[in-house]
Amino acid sequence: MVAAAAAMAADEAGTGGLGCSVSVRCFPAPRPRSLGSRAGAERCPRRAGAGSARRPVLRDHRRGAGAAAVVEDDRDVPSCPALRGHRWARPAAVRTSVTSRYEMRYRSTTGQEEAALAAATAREADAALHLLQDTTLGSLTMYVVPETSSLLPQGINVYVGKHRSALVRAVGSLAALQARLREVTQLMSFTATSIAAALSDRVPDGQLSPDARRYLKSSLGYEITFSLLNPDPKSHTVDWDIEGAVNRYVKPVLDKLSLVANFSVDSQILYYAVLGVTPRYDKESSSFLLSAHSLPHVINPVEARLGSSAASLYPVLNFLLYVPERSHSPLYIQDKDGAPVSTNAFHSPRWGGIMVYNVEAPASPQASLPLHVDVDMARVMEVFLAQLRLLFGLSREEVPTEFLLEGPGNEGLADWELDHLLWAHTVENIATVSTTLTSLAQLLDKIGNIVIKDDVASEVYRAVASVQSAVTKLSLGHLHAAFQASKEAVTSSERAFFDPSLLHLLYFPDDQKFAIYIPLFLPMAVPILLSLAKIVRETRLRKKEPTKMD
C-alpha cells in the first residue's frame, strides 16, 4: 500500500511519471461601481462613450506557474477578449512538462486609482496605487496610462514599480498596445526560462542556459554566515559593526524571504587566513591582481577554515570579506576581460560571495601597527545584498530602453519578485516530492521484506496528500496555499525516505544471504552429509545380511 501511494504521488505530482500539468485560473477583475450593468465576466465589454475620460486598467491575476492576465475594458475593443489568453507548455525533460498560460480582460479604473494616477511621479502613483491593490500573493495589476501622459518620463512607455503593478503608455494602435502588455506580463511573471531554471535536475544540459543550474536549489532553510578575513593582524585592526549592519540592511530583505524559508544569521572572524593564491604584481599600477581563471582556487582554502557548514542541516550562504595583508595590498580583481572589477568581489553559484575590502596606505611609512580601520557596512552589504539577489535568481534581465524598473529599495526585492521566487520554488518542491516517494516505491519494490512502520505510513500518505493539494491549489492560483502544502509534502517525504528503519544496509537480498552463509556452512555441512551418507550404507547392508537362528 505504502509503494502504491508512493507511486501515485510520482504520476500525480507530474514528474518521473505521466508529467507536470501546472494550470492556472481565470479570476473576474473586481468591477467598479459604474460597470454594474455588466452581468458577467464572460459578457462582452461595452463600449464607452466618446467623452469617457478614464484609462483602462489590466488586472493581472498571476496564479499559479503562470499567469492568467484578465483583462476587461469599456471602450476601444473591437471584439469581445471574454477568454483571450496565451498558452504555452515547454517540456522540461523527456516526460516532464508544465503549462502556463496568460489570459487578459480589462476594466476602467476606479475614482481612488485615477486620484493615484494623477501623482507628479511614477514611483509616487506606484506608492499610493499600492494601498488600493489586491495585495494577494500572485496578483498582478497594469494601468494603461494616455499617450500624452507626463506621469512616465521622456522616451519611458513602461514603468514597473516595486510592488505588483506597472505602468504602460498607450503608444500605437491596439494591437501593439496589447503586445506590449504581453510583454510586461512576461517580463513580471513565471517564464518558461524560470521553469526551466526550477526543474533544472530533470533537463537536458542541451536544454538549459549555463547559468540555470547556479541557483541556491529550494530548501526549507538557510543558514546566512558572514565573515571577516583579516590574515594579517599584526598590521590591521579591522572593525565592523555587523550587527547593525545586519538589523539595517539584511533583517529587512530576510523579513520578506521568510514566506520562502527560514533564515538564520551569524558572523565570525578569521585571524591569519588567507585566500591561498598568491596575487600577481602589477607595476603599471603599483597594485596586486587576482585573474578571473584564479578565483575557483581562492574558495577551498578558505572554506576549510570556515566551519560553518559541518553540523548544519541547510545549505549555508557564505559572505566572506577579505582584508588583504600589507605585503599585497592594495589588491583588485579582474574579470575575464582582463578589466577590474568595479566591487572588488566575485560570487560563486550555491556558495557564496567574496569581496576584497583594501585599506589606505599610511601617509608616513614610520606609521604605528597595527592600523585602525573602519569598515563601510553600507558599501559592503551593498555588494552582499546583490550577491544575495544573485544566489537566489532574482538577477533583472536585460529589458528594452523604453522599460523602467524601480529599484527594490531596502527590502531588497520587489514584490513581484517574491511571487516570482514562489512560483519556482513551488515547481521545484512538487518535483523534489515526487522523486523523493518514486526512489521510495523502488526501495520497497527491490527488496520485498522490508518492514514498514506504522510512523513512516503515515508519513507517506500525508506526503502523497500534500503534494497532491499542492498540485491542485497551484492549478487554482492559491500561491501561498500551494507553497505551504508543497513545504509540507517536502517535509513528509524526507522524513519518511530518511528514517532509520528503511536503510537499506538493514536488509540483504537473497543472492547476498547465500553469498555470506554458503561459505559459512558448506565446510560444516561436508562431514556431516557424509556421516548421514555411512550410516545409510551400514544400515541397508544390515537390513541384507540374514538373521542367525539359534
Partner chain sequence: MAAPEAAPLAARAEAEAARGGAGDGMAALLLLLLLVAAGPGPGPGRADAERERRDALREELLLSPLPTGDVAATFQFRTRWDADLQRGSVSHYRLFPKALGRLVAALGVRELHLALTQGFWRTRYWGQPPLQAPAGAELWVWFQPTVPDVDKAWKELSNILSGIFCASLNFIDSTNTVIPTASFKPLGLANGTDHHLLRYAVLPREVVCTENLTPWKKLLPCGSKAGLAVLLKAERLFHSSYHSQAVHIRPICRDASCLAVSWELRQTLTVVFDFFSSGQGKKDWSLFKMFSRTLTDTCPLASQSKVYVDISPKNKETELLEVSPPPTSVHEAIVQGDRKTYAVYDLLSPSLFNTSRSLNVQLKWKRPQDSSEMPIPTLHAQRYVGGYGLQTGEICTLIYNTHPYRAFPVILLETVPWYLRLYVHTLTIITKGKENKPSYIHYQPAQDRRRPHLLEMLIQLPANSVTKITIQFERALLKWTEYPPDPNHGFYVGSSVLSALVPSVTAMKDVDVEQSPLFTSLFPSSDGSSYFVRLYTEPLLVNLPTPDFSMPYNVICLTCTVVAVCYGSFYNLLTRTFHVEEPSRGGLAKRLANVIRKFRGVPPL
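Next up, can you give the form predicted together with its partner chain of this protein, since the form predicted on its own came first?
If you are looking for partners or other molecules, they are not here, because only the chain is given.
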C-alpha cells in the first residue's frame, strides 16, 4: 500500500497545530482613536443611507457547490447594496463540472459589534465578535473596517480569525474591495483546487498537483494509531506519556473534527521493529542519514508489525515515533537537496507520518544500559498534529502578504477550516455514491439473472434519495444537512454494493454454460460447416464455368 512516495512535511510541520507553536505575528497594537471609527465610516464607500456611524458589515452566505451544475445569472449589483442580496457564481473547478454560487448580504454593524470592533487588537475583536455571531456551518461574516483602522496592523489588509469571520480593510475602489471579499470568501470556504483535490480519484492524472492525492479520502470514521517503535529495547527503555498527550493535544482537535467523522485513538509500543533501510553513515557530522529517495522503503517492513484494524473497517492513520537503535543514532532525514529536515519527520500520503526521535547519547560511555528515555510529547505531538492537518488537506495555502491568518489555537483548526473540510467531504461523498451506484448498475447489467433482494433494493433507493437531498441542500447552502445526507447516502450505497448476495462469482457465467454443451455443438457444427463449405465451393465452380450448365 505504501509504495507511494513519502512527501516531506518539514515546512508544514513548523506551522503547527498546537497552542505552543502557533505562528502569530505579534505587533504593537495602536490605541484606537475614539473618533476614528466615524471618520473611517464616512470614507467607507458602502455606507448606508441613514446616517449612522456604523461600519457596514458584509455578510456572505455562501451557497452551494452542488455536484449538479447550478449556475444562476449574475445579477447586477444594485446601486445601494445595503441590506440587499448579491449573488455571483462561477465554476469552482474548471476541470470538474462543479459550480459554486455565493450569496452575499450586506448590512450595517450592530451596536454590540461596534463595541467588539473597538478592541485593541484584531484577535480580541475576533473573540468578541464570535460571541455575537450565529455560527451556522457554511456561512461567513466579514467586517469591513475603515482604511485608517488601527485594528489591523500595518501592511495587513485582511485578517482571518479563528471562527467564521474576517476583518477586511476597505482600501481602494469598490470593485477592488469586492474582489478582495471574493478572495477571502474562497480562502475561507473552498477553492477550485480544493474541490478538485476532493475528487482527485475521479480526475485524470496529470491535471492535479501531487499534493491533491495526499488527502485522506472521506470516510465515516478514522482510526488514529500512535506507535512508538523501539528497535533496541536492550539499550533504551522509552517511556511516553501518550495518554496525557492525547488528552492534551489530540482530543481538542478531534472533538472539533467529530462533526466530520468518528475518530478513535489508540497507541501501542512495538519492540524490535526496525526500518527497512539501513541508514548511511556520514563522517562529517558523525551521524546517520536517511535520504529522501529511500524513505518509501522505510514503511513496508514496519507496517507488517503495526497490526491491522481488525475490529473496524475505518481507514487507519498511523503516526510512528521511531527511536533509532543505539548503533544508528543520531539519525537524520535528508530532503531531496541533501539538507537535514528540521523536524526529522516525513509523512506518507493517505497513510500517516513517521518521526525520528533521537536519544541524546549519555555523557559517559559507561552509563548503564538500558538508557531511560522520556519522550518530549509536546515536540512529537506538534509534528504529528501538523501531519494530521496535512493529511486532512488543511494545510494553509499560500496567501498574499496582505492577509493575516489567525493561528488555529488549541483546537488545532479554525471554524472556517472545518467548513472547508465539510465542503470538500460532501462533494467527495456525493461523487463516491454516484461511482458506487454506477458500478453496481454496471454489475447488474452484466449479469442478467442476478437476484436483487428487497433490502438491497431499499438501500439503493435510500442512497439515491439521500444523495438527491444532499445535492439539493448543498445548492441551498445548508452545509450541515447536506453533509449528513451525503454520509447516509455513502452508508446506504456501500451496504448495497457490498451485500454478499451480489457477488459476481455466485452466478454461473454464460461462457461456461456454453462450454458444457460443446460436446453437442461441436459434432453438430461439423456437417453444417462442411456442407456450407461445399455450397461455397459449388457456387464458385458454377460461376467459373457457366456454359457447362447447359
